[in-house]
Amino acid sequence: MNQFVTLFVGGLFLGAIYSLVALGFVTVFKATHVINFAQGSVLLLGAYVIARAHESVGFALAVALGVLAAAVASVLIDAVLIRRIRRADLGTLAILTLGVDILLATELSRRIGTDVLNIGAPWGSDVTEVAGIRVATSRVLAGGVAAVLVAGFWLAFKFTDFGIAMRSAAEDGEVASLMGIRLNRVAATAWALAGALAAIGGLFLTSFPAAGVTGSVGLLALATIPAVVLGGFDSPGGAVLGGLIIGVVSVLTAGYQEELSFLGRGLGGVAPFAVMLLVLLVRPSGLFGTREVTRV
């Protein structure tokens, strides 16, 4: 029983990290109707900048630089590429972001090579224990940061001018434009937020118990795709819940790998996609997604 509780709690904290990255997907989709597959390489970029910069400028400033680099890269993807073919179909836009992801991830992987870069987190390999449950301190901090950021995002989305503009753009871009809402500014802000969230997610995904930053870190963002699909592409709340569900499923299936060995090895990596498919059979738009949302 203690093992189950420990795995479950660890899964929730991992899911909190997934929720941040998934929220970036949803933010871009709501503002621009683009499925941003470049989120993984942007996550890797943010983590890479932090790992390279922390020794010379300190951890806090390195994190700021990593978040800034990821946000700027995301905005450039929108301004230089997406904006030029904004009226293209969703499939074309998604493939374009996938191409960007491959190019950026390839270049970053070339720079990293076979090294494992230390993220330089001050909490190191510390472990927090409460009531007999041991969880990596990095995951506990990730849960706290995720809670604050998600709450802040919700408040901004509901009560600020940007939130109103993004909801209007998502509802009907042409009408929103006629009402004076600058769609390009809304899109740029959404892409910047998505990049920043990816960098923060990358920080915690590469902290202990992970080894550090490697060329394959960007692939970790693929685990958030089932979370986005599960919750619904246009639902911020769904992204958060989907991230938590996928985190718990991943950790539980990995933790009980021996008991589930009859289903094959590597079940922890496959289980999130299996859950996603099962949910889509019942609700094609996800748990909280709008049924009219177009899929690719």
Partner chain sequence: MRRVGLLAVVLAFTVTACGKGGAEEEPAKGSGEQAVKTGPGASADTITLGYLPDLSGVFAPNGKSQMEGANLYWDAKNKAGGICGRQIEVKVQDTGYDPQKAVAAYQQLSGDVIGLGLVLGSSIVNALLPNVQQDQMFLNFAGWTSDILPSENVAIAGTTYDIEAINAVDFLMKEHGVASGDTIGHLYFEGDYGENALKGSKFAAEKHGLEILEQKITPADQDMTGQVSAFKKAGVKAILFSAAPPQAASLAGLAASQKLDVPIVANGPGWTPQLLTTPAADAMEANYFVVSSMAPLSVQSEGVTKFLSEYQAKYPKGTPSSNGSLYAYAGAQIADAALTKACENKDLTRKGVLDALHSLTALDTGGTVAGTLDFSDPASPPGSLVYIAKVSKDAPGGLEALGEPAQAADAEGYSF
Given for the second form:
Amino acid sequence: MNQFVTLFVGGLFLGAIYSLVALGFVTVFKATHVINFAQGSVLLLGAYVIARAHESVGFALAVALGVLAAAVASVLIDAVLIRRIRRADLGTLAILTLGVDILLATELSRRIGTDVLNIGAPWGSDVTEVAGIRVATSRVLAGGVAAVLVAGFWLAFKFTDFGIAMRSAAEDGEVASLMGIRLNRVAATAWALAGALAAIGGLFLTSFPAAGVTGSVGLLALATIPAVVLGGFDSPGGAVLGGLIIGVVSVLTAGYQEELSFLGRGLGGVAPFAVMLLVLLVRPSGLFGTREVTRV
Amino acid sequence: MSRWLGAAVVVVLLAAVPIWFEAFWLQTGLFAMAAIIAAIGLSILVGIAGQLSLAHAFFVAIGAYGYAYLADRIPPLLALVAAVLLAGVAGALFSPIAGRVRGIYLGLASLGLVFLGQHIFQNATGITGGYRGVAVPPFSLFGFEFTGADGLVVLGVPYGPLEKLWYLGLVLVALSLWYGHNLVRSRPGRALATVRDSEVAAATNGIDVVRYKAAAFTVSSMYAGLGGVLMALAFGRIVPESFGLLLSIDFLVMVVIGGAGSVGGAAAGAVFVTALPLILNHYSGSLPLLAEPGSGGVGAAEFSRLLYGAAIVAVLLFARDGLAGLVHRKERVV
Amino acid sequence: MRRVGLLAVVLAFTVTACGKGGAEEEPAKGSGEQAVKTGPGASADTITLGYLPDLSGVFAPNGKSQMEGANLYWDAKNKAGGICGRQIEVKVQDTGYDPQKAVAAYQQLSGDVIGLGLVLGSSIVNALLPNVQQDQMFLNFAGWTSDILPSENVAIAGTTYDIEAINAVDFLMKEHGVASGDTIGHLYFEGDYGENALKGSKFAAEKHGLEILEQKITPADQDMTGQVSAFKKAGVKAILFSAAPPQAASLAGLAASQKLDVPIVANGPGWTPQLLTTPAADAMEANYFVVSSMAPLSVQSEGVTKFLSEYQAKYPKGTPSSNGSLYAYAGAQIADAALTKACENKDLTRKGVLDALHSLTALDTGGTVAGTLDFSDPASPPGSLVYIAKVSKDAPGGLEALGEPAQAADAEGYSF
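I would like to compare: after the form predicted alone, may I see the structure of the form predicted together with the partner chain?
Once more the chain from above appears, this time first in line as the rest of the complex follows.
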């Protein structure tokens, strides 16, 4: 029982980080209908900038720089590339971001080389004990930051002009622009937010207990794809829940590997995708995704 | 008349390739041919039926492993056919999900198949050999072995497995292109295009949408399976790592930069994606800009990766209909 | 217009049509003392070696480090006059850790080289082996798995992961109080490396009445929360580790945070000096050990000292590593020995080099690889000794060797 609780809590905290990255995916998709495969390398860029900068400017400023760099890079992808072919179909746009991802990830991993860059977080390897369960302090912080960001996001989405603009852009772009909403500005804001969320996700994915920033950190964003899909691609709430589910599932399958060994060992990486397929069988648009209703 | 003459010259030139070219070019050519066949299948699915799939590598793997397993037990030609059918069955089994799930959800759901496949290929050691992989039995046709054992020499060139497989590849590619072209223009092909453009319109025209989608998935998987068999033969030994996410992404890139929905475009995309890194590597010694491997700086490998990324971006931005679109545009001008 | 196109194609064919067909072995020319038989990859003034590292795939950083080591060795060798009066030329092709690229790269190299100085990855070696056997080349395998055995063509620098794991268990029982009936955890990668190590640990466990709690992961798994919790629940007395540095940091850090205070013993690839800059550094210094036939850089042997001083002279900004640059350096030592021997036998053909390799029964690398290496039996790895080292912030390369290279008695009855 104790093991289950430990695993479950550990999974939730890991899932909180996935939620942030997944939220970035969904924001971009809602505002511009792009599946952004470059999210992984933007995450790596954010983490890389933090790791390189923290020794000279201090941790807090380094985080600000990393978040800024990721946000700017993300906006540039939209403004320089995506905007030119905004009307292209989903597949084309997705492959375009994939091309960008290959470029950015190749250059960053070349710069990192064999290094394992320390992210320089002041909480280091501290551990927090809550009700007999010991969790890395960085994970607790990640959970807190994620909760605050998600709540802020929700409020902004519901009550600010940006939120209304974005929702109407997602609903029907042409009508929205007729109503005087500047779609390009909405798009840029959404991409900037996604970049910032990726950088923060990257910060926590590379601090303790992870080793640090390596060339392959960008691949971690792949783990959030099942989260986004099973939550529903256009649902921010779904992305958050999806992230938590994926975190818990992957930690639980790893922790109970011995009991699950009849399914083959090393399930931790596959289980999220299997869960995703099962959910899609029952709900083809994910848990909270808008169902396409066809009226004749 | 001159068209037939041109075709005949092309056939003769292609048939003469093994006499002139080194093993490297044959190997690269065979990998490209395998990719062409599989990419045609994906092009039918994505471009014509409008279903995005990232699972293609999985079906390619089914074909490859299916052949490697069966060819030890039944004649290789039968094993080839059976492997293709097996891939088709796998596609049909996945089609209930494909039929229910649409567009982007399908694309990303199919990603799950690739990861599940990796897990299965690594763990079903009895059939796949696990991480060690399996040796692929050589092809043979009516007693003619596709190996170097018979010591066949043509015009002074010893004909080994690569030289012989080259012809098998040519035949399979020709058949695949021919079938693909016909399918696109046939009634089912037009029905699929209607399904892509509007499922509602298709349904009101009496097209059984679910059945057609399932059929598209099955045909596409069979193409993947055939590509897989040729890939396995070109390798001689297959390991799970060859059929991962990167291969699936490569296929999607082939189809998109070739021009989705165009059979010829998919073939061009396949050649571009498969051969570019191999050829860049080949000439890396003579490209002055590239750093020596191990000396830091941008080496040939990174350069080829960067070029690959840049090519994707450039084609999508400046040649919206892909490579096939470029050709058509030119034709229209002339 | 079409004609011109056709003409261009035909021209292209003619231009490329330059002598296809394998290079024939040249009979010994000259007379008396000077006559050395040569074949593909050896001419009157050069010997060409092929290198197939991963420079763009998942192991690209390691691949670059390996090429540093190889270039270091051969540059020095060429300055000192080369081998057999010939300069050594290194031809490099990237495999991207992709068997498809590797097979094409091999086809490209194979006509021009006498042997392969380094090939990374056993899936790639497996894919190349049919061709390599046919061409009678030797192949230096950058990897230490016994799956590849027996093979006439493959040379391994030192011993294999399974033997390392057997030695690790022996070390835990002798030095850390692990006793019969205890459970030890084994965290390993899916694939050749991890599963080969697991074979060794299972053998040792059976022999000593230990239980092994298996935890298999893939390189994509970077968070060990679930695994550590499973180890803690099972009350493991020690953990064997056969994965990569990112997982090592997560494992050691989380084990410490869960108060799972047990020794962790890793195979060679589980260590990189950069782990000391991670937040898990303290946990690693307390409990982390490495068992490997490649020397820790702190070993004061002639070979390692020479390597380090040459390395620092050539790459002042680089970081030497045991299973990167030092490994390729040691691999070059082995190739050097085989080529030198083949020269003495007056037979610089591929077959001649392969035979020369098998005639090396006590190759001393000056300590870069533990013990002396015996290449005469293709069915067993050339070495059986391992270094056991402890993480230490003060030691060069972060590892401090515990005693001289040793071998567990258990390894005797083990079949590969």
